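First comes one chain, alone, set out as structure tokens in the form predicted alone.
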Amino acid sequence: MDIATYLKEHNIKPSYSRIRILDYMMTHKNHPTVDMIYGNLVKEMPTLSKTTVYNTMELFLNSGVVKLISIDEKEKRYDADISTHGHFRCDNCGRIVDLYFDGPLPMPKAHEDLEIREIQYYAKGLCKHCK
């Protein structure tokens, strides 16, 4: 996928830093925090600021380019895979792994007083490295 074209399709000007941030997320798929993104990209982009990463992630969130993962209440993590899927978090090492489902995902029963806009599926336990 051409990242610059993808950003334009989401009405985002494809600056160098935006392209590199999204490329990092799509390449590593590690559900990074802002600090993780900054720490990995500042080595090759010394003028990159943490504020730029924060602002870019907010822009990506508001434009539907990434999703916020709130599986850990201590930190915000982001996912460039915006398809419908869940996440598994290891209780020991904190690693987050995508969970894909074979069939349709369960939906709550309709409730006349609610307008559901988002559902997140999370599982927690021990990964193969920690059990």
The other form holds:
2 protein chains.
Amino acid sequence: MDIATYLKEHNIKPSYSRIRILDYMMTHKNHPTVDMIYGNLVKEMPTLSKTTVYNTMELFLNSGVVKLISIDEKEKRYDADISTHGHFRCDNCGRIVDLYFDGPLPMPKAHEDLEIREIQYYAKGLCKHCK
Amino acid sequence: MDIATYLKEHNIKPSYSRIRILDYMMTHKNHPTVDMIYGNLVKEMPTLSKTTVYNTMELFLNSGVVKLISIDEKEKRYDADISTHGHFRCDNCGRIVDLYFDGPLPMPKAHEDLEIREIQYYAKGLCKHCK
DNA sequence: TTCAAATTTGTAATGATTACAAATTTATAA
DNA sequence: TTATAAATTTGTAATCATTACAAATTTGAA
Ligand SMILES: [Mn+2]
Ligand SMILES: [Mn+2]
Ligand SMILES: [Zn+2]
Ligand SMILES: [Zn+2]
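Output the structure of the form predicted in complex with the DNA; the preceding block shows the form predicted alone.
Let us now look at the entire complex, which starts with that chain.
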């Protein structure tokens, strides 16, 4: 599907910056930080501001276009794949890969007194290149 | 068990600050931030420095006395309960409660190419007081 | 074209964490 | 005990990702 159309479906006006930022995320699928997005795009968009990337990620987040991944304590990361899945981060190289389960994400023991809206599953260790 | 003995078992010299900090964590079981620990203890330890709390948490972390909980993107939280369990954070009041599963923490689909050393399971939503 | 709204930008402020060296306390040797 | 070294604690400054904010630019309707 077209990125501009996808943004419109989420009630976001598809400005050039927004299209390029979402395009970067969908193409790279690398769970990037703001710095990674900015550093890549500024080469072809010299007037791009880092604040715009921050603003856009906040907009995408509130509109459900991306999900926040806080597997890294230093920098926020974002994922344009909003399907429920977990993440693994290599302690050595920092690479982040998706984790899938047999069936939906496992739920904790019955907590009828909690209204769970979101689940994050993070694993850490060494990836195949680093172990 | 005695807190000083517990620290010695983890090769940590049980100084007064360290005992009081771990005592706070074990008594409150509230997954505190550095600020919460400092703010509570400084009332009875007027010379306590926030840097000491930071240093001590780093020492506890490296010695396996506490686990890091990064369910909150703003501040790091710590847990003296090092058994494998998940956490829930209320989006409204910020309270953090433990989550347990039937059996061990669920594992993702076979990733023979990953060496998983640590798993974090975070859920967010509304607690019984706030929903 | 004109004008208001939306978007983007640059700079300053924020705030948790870290770096670091001085001060204090604790342990060891003489 | 006293002298000395090591460990711990402390206070202050630096770091750095993120946020606040107002000015500049762009967009789109009238
Ligand atoms: Mn993902
Ligand atoms: Mn816990
Ligand atoms: Zn790796
Ligand atoms: Zn609550």
